[in-house]
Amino acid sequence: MAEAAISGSNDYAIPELMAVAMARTLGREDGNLGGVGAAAVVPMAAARLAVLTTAPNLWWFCGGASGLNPTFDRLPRSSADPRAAIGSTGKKNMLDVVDMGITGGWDWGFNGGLQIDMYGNINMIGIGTYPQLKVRGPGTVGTIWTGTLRRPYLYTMHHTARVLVEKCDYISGPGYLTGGNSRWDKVQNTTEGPQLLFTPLAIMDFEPDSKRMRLKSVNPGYTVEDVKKNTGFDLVIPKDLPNTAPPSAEELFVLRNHVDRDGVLKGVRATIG
């Protein structure tokens, strides 16, 4: 039975920690163009926060609302909400946004999945044997863009062995496929492959040679054993492993006063197990 993810501090909620960690990472994308999907409320908060903190020159599309560089201070619950385009520099036709994703016009983006495996492959098609799927997902949607984005970032709000699996039932978004250089046998080599995975328990990256998922940091309040117990495959675990740095007072102030004034992130469901 899944349990709610609880932060190691009363000062912040786990979705707020994840949004701050993502925003810090987006500092490396300053000046680059990317976007978030329809249900990506935490990455949406992260992109808006990054513009105000780590990446003032970040360019980003807000999913279904198709707003470029929105300036909302009340976080919508979906990027398909028209309010997600408030203050935008402009809007694009959704077909043009999709075309940008397919043709590799985006530098970065965030993707999740019903399943994410040890090589960063994503499954949004379904779980079980087709056509009698146990769970049916929405399909490839924007996850196929992990094959065209220069730097895809992955996330899940549910750290469980049912999501983090050894092998996806189907691949709707290519990660490093079977490891090593196998990705570039199928995907153009202008892409770098998945960079990081953010979960309620930890942040993961990928071992440079094998492309196996590797534990990068453990979120405050949890341990390496918690991560191992709730992951459906053996992670690469370095000897010297830090905790994810908690949000600073300044980061929380900006997040809560200029991104999420209604406290939406505090109510986002993040689970373990």
Given for the second form:
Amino acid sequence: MAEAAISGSNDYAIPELMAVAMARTLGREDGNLGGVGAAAVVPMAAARLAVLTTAPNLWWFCGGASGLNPTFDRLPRSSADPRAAIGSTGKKNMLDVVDMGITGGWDWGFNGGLQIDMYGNINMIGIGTYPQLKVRGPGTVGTIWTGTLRRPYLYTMHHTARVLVEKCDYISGPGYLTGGNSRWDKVQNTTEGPQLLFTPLAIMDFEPDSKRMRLKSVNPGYTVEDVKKNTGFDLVIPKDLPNTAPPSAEELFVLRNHVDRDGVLKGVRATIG
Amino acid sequence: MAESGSKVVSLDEAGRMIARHKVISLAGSHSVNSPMALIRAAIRNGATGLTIIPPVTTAIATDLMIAAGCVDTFYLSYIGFETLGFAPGFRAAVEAGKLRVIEGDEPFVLLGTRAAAGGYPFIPVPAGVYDGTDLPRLNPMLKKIKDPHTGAECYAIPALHADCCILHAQECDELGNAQFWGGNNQEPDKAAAAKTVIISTERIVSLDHTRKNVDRVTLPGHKVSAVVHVPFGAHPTASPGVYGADEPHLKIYFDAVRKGETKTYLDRFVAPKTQAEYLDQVGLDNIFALQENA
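Mind pulling up the form predicted together with the partner chain next to the form predicted alone we just looked at?
Zooming out: every chain and molecule, the one shown earlier first.
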């Protein structure tokens, strides 16, 4: 049964660590345009934090409320909350969002899934035999764009072998499909494929040739064994694996005083097993 | 005094109008700006066998209609309660084999609506958008065609026409000139793609007010069939600039449906015949507190 993921420190909660780790990653997207969608409270915090720390010239689109570059300091629980558009520099119609998905106009984006597999494919459709699925997922929504946006970043708040599976029952967002170069036989070749996966336990990347998911760093408080035990396939495990660096005092200060003054992240459910 | 050509009707009359139709579309995202009072009125008036074309993201608005047993067919992009979890009514209906799902996504619902709004029979998208996914296999409405100009492969997204579109506006005059605050502007195409358009509104404003604020009028009223004055008509979803979403109420709904106690929720919150009776059930103190989170 799933249990709450606990950070290895009293100083911060797991969703805060994940937001900080994502914000550091977004440093490489400074000046680029990306976005977050449904059920994305942690990536929303990360994008706002990145603008204040690692990526001052980031362009980011905040889901249903449709603001570009919002400057909220009280993190809303949903990107559709009107308060998620506070202090934006522009707004996008949903039709613009879809146009940009089709034309490959997004540089980066965050996507999650009911299942995520060893090649970074995402399933939002369901588990079991279609149409009377055993578990009906919420639907594909914008996960389709992992096939067109340049650099998808993946996340899940539940590190368990039920989410991290060898092969998705259905693919709603293409990752590296069956590995190697198989992705580019199907999707537009302007894209680079999934970059990283953030979970409560660890950060994963993908081996350059096989495109198999590879452990990159383990979050403080957990071990490689914890990660292996809760992952439904064999990860590529490099030697000399680092821990994810914990949030610095400065990162936590900015996060808690300029992004999430109400402490919403601390209450976000993150689980293992 | 009513304006000449006034389209104002009662909530109950609007509910009867909706219940006479089969294919219903709506806008509002997640837990924001859903036409909840209209939905409750349609359920009370016996809406049944509906096909729903939702916005690209939806939560209680459509889940409630499914849980109440009004829906046969659902055009899916995303339905869920975000941090609360999966949509309980939708999930139970599919897993019990009681709901037909058209397996769509953002472009399917958006561009299908665009096609219907503009009179295009379909909108083609490059095959690469869908070829890496299982959607073409699961959704027979996504048909592969060749671009007659270049020979490139495409998927044709069909026009998604609705009989009746229901929307919630922050301000609307008696002729249906409406202001939708916040959101991402899915309303105009949804309205254009429907035969009948019904708008509930927080405030009915004068034509003079519309004229003075024309830059904020997001939907001109010429296609609007009916306007209903329903303060707090989006509750328990948010009405941008007016009140926030009622998260404790969403959880009451979520827990009730998940435990199989949908009837308890319906009896308490859908059965009340007027908006005033509904607000009594919710509690005016609770309602007023939501205005602090607009």
